[in-house]
Amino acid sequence: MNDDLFTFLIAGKAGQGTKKAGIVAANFFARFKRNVFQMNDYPSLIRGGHNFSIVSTSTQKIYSHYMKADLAVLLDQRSIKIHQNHLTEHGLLVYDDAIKKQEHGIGIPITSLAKKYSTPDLIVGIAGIATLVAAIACDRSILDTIIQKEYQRNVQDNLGYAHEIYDQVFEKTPKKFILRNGTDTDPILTGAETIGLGVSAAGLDLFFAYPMTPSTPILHFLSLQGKKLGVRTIQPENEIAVANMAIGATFTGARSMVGTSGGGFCLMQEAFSLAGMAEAPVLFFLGQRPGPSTGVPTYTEQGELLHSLYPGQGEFPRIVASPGSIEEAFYLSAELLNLAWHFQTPVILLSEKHLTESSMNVNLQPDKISEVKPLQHNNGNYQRYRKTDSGISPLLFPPSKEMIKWTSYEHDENGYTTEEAEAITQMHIKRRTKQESLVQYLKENIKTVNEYGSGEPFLFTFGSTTMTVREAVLVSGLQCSVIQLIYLQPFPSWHLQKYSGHKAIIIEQNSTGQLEQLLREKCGIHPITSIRQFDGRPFDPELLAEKLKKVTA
């Protein structure tokens, strides 16, 4: 159990700066060399609705946010209704005194003081930061430093407003929170940022995307940082164009990546299959969110696992893998881009909104990443689809005196279209041989499963849920193992079969138990129980810990 945990929550309407306040709070905790996990919750609205940001911090390693806050700053009545029970036993509630007086909590004139300044609707988020600094008894000079760095527009107004809130909170909260300093900490990054950094370290040239939550933050990051990273971002007119342009770019030798979510990926199915036939090495980022259809676009879920395993029609090698932490996303995204080029096949980086938009401390070592060069043609007559022992054909890029022919039609080794029975059979065998080479390569060279802890029961999970499961195990104090599947296609049954017959619990964020279906079918793993959540929100580690204790009692 973490005895050094502190959680800060700020909630209000879209447009009141709650997300910004959460990011600033996370950076503030890092000043004290503390580890953090920050998560944002918001509807698909520009203004209004209910937004909140929550930041959990500790001097120890932390893998998830907690929903019980030690300090909650609530800016409107809806936030009071939603979060009034999200306080720890000795938690402090600070609310806008324009709201009806609360039995437990301190009312501060958050909105009335804001009216004195030039942007009253936008400035109120600063109240959260001023309250936080005052509640942990930091000097006001530290608040000034934060405001000057993080809220530079209208800085004098921001300073004046922050001082007024700070003074009132400091006076009305005689008992302050005392946070210990840590000894060391790593930079704070979001999953979108680590993915962008990972693929750029592996030589990404072009990123194609049409904005669609939760892939859009990757587009934003690479658009802003692409010049430094050597990546050019392109936003075509729709998702179909996105996928087709990415495939076309690989013909020239450009390392290409696509960003999308479920609905957009559905539109890309024909192109994905084209990549399978043309043997085009494209990396697809598929960010899961609740469906079907538009679903709940700004929330998180793991309902597209089965959909991701066999996209596009026909038989051809597919690779699907999902990072279990924001840090792992850096290394895995690079690994997948290299695998796409090594095996000349479309690859899916499967994740969720919870991972791409949350942030935590990460230790990235770019020197561990290299750009793996694909098999290339050296001399003689060039055959794009030459049959080899591995099923992998040498690549050649224009300009060249040799003919380079990629095609969507069934073809012979030269790339000429064919409908002859023997030629069709030989290309099927070629693609199947490549699939067999891929499986052997994963067995010998790639870590396909992560194992944390020791002993039974074995808790099976994948993707961002892994972070909460690891935190829940720490909270519960249970002696058990967390088994995280990194690779999902090809399914690493060779590694997982040893767990058959042992006590297993499967934890995932969908309603039908998609991971459970795979484990039952492919490995003979039959769980004693399953724990599923499918309300668009990530698991809370404390609630998950309670469920684990009950099912293991």
Contents of the next structure:
Amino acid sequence: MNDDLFTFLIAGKAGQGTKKAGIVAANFFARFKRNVFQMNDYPSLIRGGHNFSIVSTSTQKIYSHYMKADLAVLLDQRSIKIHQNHLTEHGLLVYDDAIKKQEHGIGIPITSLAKKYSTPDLIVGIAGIATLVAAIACDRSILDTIIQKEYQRNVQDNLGYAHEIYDQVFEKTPKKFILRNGTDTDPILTGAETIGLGVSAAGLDLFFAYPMTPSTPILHFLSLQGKKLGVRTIQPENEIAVANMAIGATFTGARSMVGTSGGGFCLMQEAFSLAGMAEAPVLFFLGQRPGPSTGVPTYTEQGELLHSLYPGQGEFPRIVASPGSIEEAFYLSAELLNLAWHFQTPVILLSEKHLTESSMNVNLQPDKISEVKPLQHNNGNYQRYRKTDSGISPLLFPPSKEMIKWTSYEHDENGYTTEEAEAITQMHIKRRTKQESLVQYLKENIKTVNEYGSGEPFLFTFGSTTMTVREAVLVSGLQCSVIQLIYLQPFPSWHLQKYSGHKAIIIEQNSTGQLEQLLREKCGIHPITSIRQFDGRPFDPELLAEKLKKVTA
Amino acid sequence: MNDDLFTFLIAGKAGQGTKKAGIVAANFFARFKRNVFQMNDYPSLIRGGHNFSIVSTSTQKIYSHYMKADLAVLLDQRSIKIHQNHLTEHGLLVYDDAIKKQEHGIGIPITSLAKKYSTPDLIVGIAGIATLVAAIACDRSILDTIIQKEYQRNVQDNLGYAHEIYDQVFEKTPKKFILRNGTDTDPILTGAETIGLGVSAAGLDLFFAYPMTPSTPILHFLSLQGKKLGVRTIQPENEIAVANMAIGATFTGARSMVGTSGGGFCLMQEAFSLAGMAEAPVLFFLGQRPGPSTGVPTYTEQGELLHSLYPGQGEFPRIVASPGSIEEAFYLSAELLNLAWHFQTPVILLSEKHLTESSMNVNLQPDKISEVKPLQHNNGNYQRYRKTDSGISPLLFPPSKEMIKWTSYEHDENGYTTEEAEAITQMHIKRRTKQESLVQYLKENIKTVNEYGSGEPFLFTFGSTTMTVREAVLVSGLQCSVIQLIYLQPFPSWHLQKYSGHKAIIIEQNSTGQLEQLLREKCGIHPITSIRQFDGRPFDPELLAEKLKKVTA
Amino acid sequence: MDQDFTTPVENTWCPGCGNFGILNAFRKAIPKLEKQGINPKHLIISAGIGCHGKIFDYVPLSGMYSLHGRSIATVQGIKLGNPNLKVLTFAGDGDAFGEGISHMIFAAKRNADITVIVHNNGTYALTTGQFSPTSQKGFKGPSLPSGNIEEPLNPLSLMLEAGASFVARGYAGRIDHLANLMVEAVLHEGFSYIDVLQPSVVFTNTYKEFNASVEMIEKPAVRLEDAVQLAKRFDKIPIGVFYNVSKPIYHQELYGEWNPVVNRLSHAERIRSIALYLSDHLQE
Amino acid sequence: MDQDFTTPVENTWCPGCGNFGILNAFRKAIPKLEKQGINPKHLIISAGIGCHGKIFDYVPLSGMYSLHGRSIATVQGIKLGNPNLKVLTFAGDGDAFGEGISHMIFAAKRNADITVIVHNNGTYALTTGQFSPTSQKGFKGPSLPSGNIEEPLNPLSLMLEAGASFVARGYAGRIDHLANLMVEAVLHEGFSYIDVLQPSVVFTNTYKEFNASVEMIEKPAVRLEDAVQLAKRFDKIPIGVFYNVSKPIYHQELYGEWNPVVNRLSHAERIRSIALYLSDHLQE
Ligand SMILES: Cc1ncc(C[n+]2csc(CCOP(=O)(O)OP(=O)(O)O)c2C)c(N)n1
Ligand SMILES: Cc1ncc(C[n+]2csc(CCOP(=O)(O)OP(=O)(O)O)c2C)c(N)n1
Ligand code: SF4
Ligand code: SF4
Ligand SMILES: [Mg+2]
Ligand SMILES: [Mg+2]
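Could the form predicted in complex with another copy of the chain be given as well, to go with the form predicted alone?
Full assembly next; the chain just shown is listed first.
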């Protein structure tokens, strides 16, 4: 267990700025060169309800927030009800004293003091930061620096309010916590940011999306920052337009990506199949949330693994991969965009809300990313669908005196429609050959599975759950390995079969055990137990560690 | 091999009535109480190109057309080029003498005689029938009866033309063929018809579809005949409306079905997931054609097996089944509609162009079909999503003084939206329980696999390919079993595991071996060989028989 | 059913949101409709996904909480399943004119007997305020921080062009007026569209402008062109019924008086029909 | 490229089909456009699925044979990928106003710089003649043998309502006139729509009516209302340009003069930008 773990929790209503406070707190911890993991929990509404943000920090690398807080700042009655027991043994509860007095913790006039200021509802999040700075016994000038940087609107009001809270907290709990300095200086980014940066590094030109949680943060990030990064965003009328425009754009050589979630992705499947037939290289970001259907829009789940393996009718090369950390998301997104162009086929970047919307400090080395040039036509007569040994045909973009025909119909090498038996067979074989080249390429060049630690039991997982599993292993002190499947399609059985017959535990966030099904059926991996959670919340590393200890005892 | 097999082929341009002639020929053979199988091959166009229709007939049961014809009537040059070798040893070629003289066969002034009549292009199909009747040496009065029944428009012209052709053929090849009488009196129907009749028997009220080959024939059949059968058809603006309207209709208790093909089904997947969440019982007909994408619209393939297993995001009970014959399509369609209502979940009837558009004589016993009543709410407080042991909640339909709320969001038992961890977990478990009940039900009550013949090797197949495989087995004279998977989701592993370790051959119409993948991974069935065809054409039973003999030799 | 038509579900709209006005108007419309002979148990509702959609949980009527953009298809399906029901859906501007615009145009075109109430707040509110099909040019949202570059659609003239037989505009700040529009729309036989000016206090706080410029329409235009002209007025914002005509109704054209769930063919009749069909196709 | 713009692909339209007129007009338009400075290699085409779509294979221009209803989105994507290209799509009436209507309305609304030529034959021809969004009431097709029960959409007034900046109607039986419309439409900067009256000899053999009642428009209407009025005339069928105005163009509003494939940020610049972003977010 992490010996200098510290967790800060702030909870209140949507509109009270708890998310913002979480981010600011994360950056505050960064001043100590500490590692952080920050997670936001919020329902699907704009004002009111119950939001909270948790930031866990340590001098060691940290891959998850913890549900038990050392310092909890609770802004309303509901937060008390929900979080009063989410405290570590010596944890401190700070609550708004408009709420009736609590047995433990200290009441501070958070809302009543706010009333003096211009935006009493929006300002209260600042109380969390002021409390944090005071409880860590930092100088009030540090608080000033933070407020001036992070809360610039009505900054005088904000400062005044922050001071009042700081003073009260400081008086009541002087030097409650001491934070050791760490050595990490990496930036703190969300998964949405690392994905956006990763695809930019691999040459993305256009990002098309219709808003849908949890893919929207990528749209927002690129809409704000993309121009500098070489990426423009477009929000069309619906997801069908999104996918078809993206395919159209690739026809010109523009690297294109779309972002969506379950229902939106369903609507894109017809275009997905078109991309398979036309051999259009489009990267699809598929962000999972609890389903089926509209489900629970702002929470997290991994219920679409099987669904993502065969979207779009018919047979064509398919790639699905899912990053196991916010850092890996950077490199993997870039790799997938490159693979799309290398193999001229649609590719899915599968992830979850827990990855796109959480943040942690990450070590990104953009110069490790290259922009792979696709096979280009050089000269002579151009045929869009020329048969080659690899199944990959050279690309050529307009304007050109050569005719370039892409098509949704079965076709000959020129791209003209065909209905002839032999031609149909040949093109099926071409696509199947390309699929085989792809598998070969993955085997030889791509890391398809991550292995952390060593020895049995093997904890199998994928996607953002990997982060929590790794943290839980740290917490538990268990000797074991975490096996994270990065690639899910083609399924890296070649790599995994060696685990068959060994002691395995499968951990995933869905109710039917989709990863388990794949591991059982494709690799003969039969776990001694499987651990699943499907309540929309990420695992808590401590609870997961306990379960792990129990099943491995 | 069938000792009194007879095959009639008629080929020409679209618009020359070859398909119609095929159907009429099939009915002509039926006069001899013979069994027939009729298949139409046509490209995606309205006039011109190359169409042909084949009818094979026997006194025994017959499950496929044969590519080699005893009598071929070829209406144009292209037909000669394509079909001149598609003749049995003693086969007779009759061709339009406007084409240059052929080495074999007899030229008849098919088009030049037609010029005298009012619709010279459309009338020529009749030449095929007249030739057939003459070559079988039936009395000309039989021809008259047929023409009067089947070609009522401009009947005098048609009769005149038919007589001229008949006389010429009769003169040139008197009594060429003799057909024994059989004993079969079953009606000759297409798969589209048996499906339409089957769902009507199980209580279908509304059929929604947007035209798309090869599902359109069901729409057309029900549009013409549905009223008598209790079924109305609706053609909305697109497939998304189709699926969502169908779901809406089920809310009122109306039994609803949709018909579509690959691309259209992709567009329906968002609604499919909604049906999973709302627990709306909708039957989806998914007719396969060669893909990906627009592919080869009017041909046949089985490339969407894996794609059909997990449509729609998220986890909910799923059913996919595929009929292995035109006859089985009747019973299975009914069974699936009933299962949809029994388990209140979306169900897929998976098939292919080869089934919906081919015809054969079928023995249908409508009174064997019942309309299963779903679990109904009786009295007391109604909760749409009440938890029960089976996971199935009672239904109640409006108008009712009770509140009935169906929803796409995660919900509590009343159907109100929830975002709470425990409630989310509970509803996931409810749906998973329903899935388990479904598996149990299939195991106990439903025939999920057909087994024809006995002993090794086991020929595994599914869908309409089953028909050809069965015919090929007859042709080959092999001692073996045909194992047809009727249900594909839930996959009937419980039934199939017994075949593991035995000599297996897997036969399917796609290029990547999708059924094979499932059998390998789920049942440990590793075939000695697999036979695949993916040129859009159904297998020819003779060629398939040869392959079978080779691999089992 | 509660006489105040409330439910135990917590309301999670922002304080001051225009959606409250729409909810209150609807709660007033239900008993009015009951007086006109429409029992609430015959009144089936639906909603899309968005802030507006939450209204579904706030009234204790039966219905289906549909998908983003699809409730217009859902209610048409409900109507086709049982034409005796009165169906009404709430939709967002993103819902009805973005994701679901095809259904809107065809529902109007075929004069489906449904009522669509659009909570027009000019933004995708629930997904945090991106520009929507009715956003003003220049509107700043997180997917286009420099401002929307498209002209807004005009929902009223678009629905008129598509063939809507009843078109009205209400305002969330005029609750009684809006309640009356709802009653009229539901009573209208055929496709009824109400565009409701709905300030989103967070993203499009337009109360002031609307309060200053809404103006009641005396009576509907007789000629389509005049209704269209009225819909294109921007000096004042007319509210009330723009157009109200009688046209052949889809389900009646399709079914006549037949009703799928009420007049179902019995199992025995179906089996008889099938047997007849088969014997017609028997080999002679 | 062949000077007659033919391809080796066999033509499979029915003899006499109106599509031949459209193909011939287009083959005439290409060299005319070349004279106007548009090199055929810059002219990128697309098509939906249907009889009309086959035109894609019959002209040797580059482009993408899209999905049923989606070519309108495809060409917008192509334009956004490389705004230097001129993009044009052929579409069916089912394509453009059934499956793909949302894309049509938004392409017009945002004034995307594309040209859409609809082969309006009032039926889903390739799928054997079901009623389409522009089918006349009463039209008999195999999915409604008793006759269509819906009123047709009016593509021209709908496009005008949606904001189209260039709207015209041509007739497959007036090839030179149609060729000129195509030239004008492609040259027009912004969304151009041409509705082509296209008899399907098999399902809607309307040559006789059209020959009798088409009438050339002298010049486009200046006011939108007048263009709409003209679109709603049924005594005579006006052909020609109904409306032609200049409006801000989508890709220019979005990009200014920037072009994604021409002005791509180099790999080095991207890496530098990312490094900058990271250092801005470094822990101090
Ligand atoms: C297919 C699909 N795409 C996207 C979303 C995400 N989404 C939910 S609500 C919404 C927009 C809501 O806007 P509007 O309809 O105007 O409703 P409002 O929130 O403004 O009331 C979107 C895009 C979704 N649920 N489904
Ligand atoms: C998603 C989808 N739905 C249905 C089809 C089947 N389909 C092919 S063409 C067509 C209609 C064509 O009508 P139209 O666009 O008017 O073209 P036309 O044949 O009349 O030229 C349809 C419904 C399809 N290809 N894709
Ligand atoms: S975000 Fe806007 S529309 Fe949504 S509840 Fe708040 S004020 Fe209302
Ligand atoms: S069916 Fe009609 S539209 Fe199609 S090619 Fe024939 S005449 Fe032309
Ligand atoms: Mg809105
Ligand atoms: Mg058409």
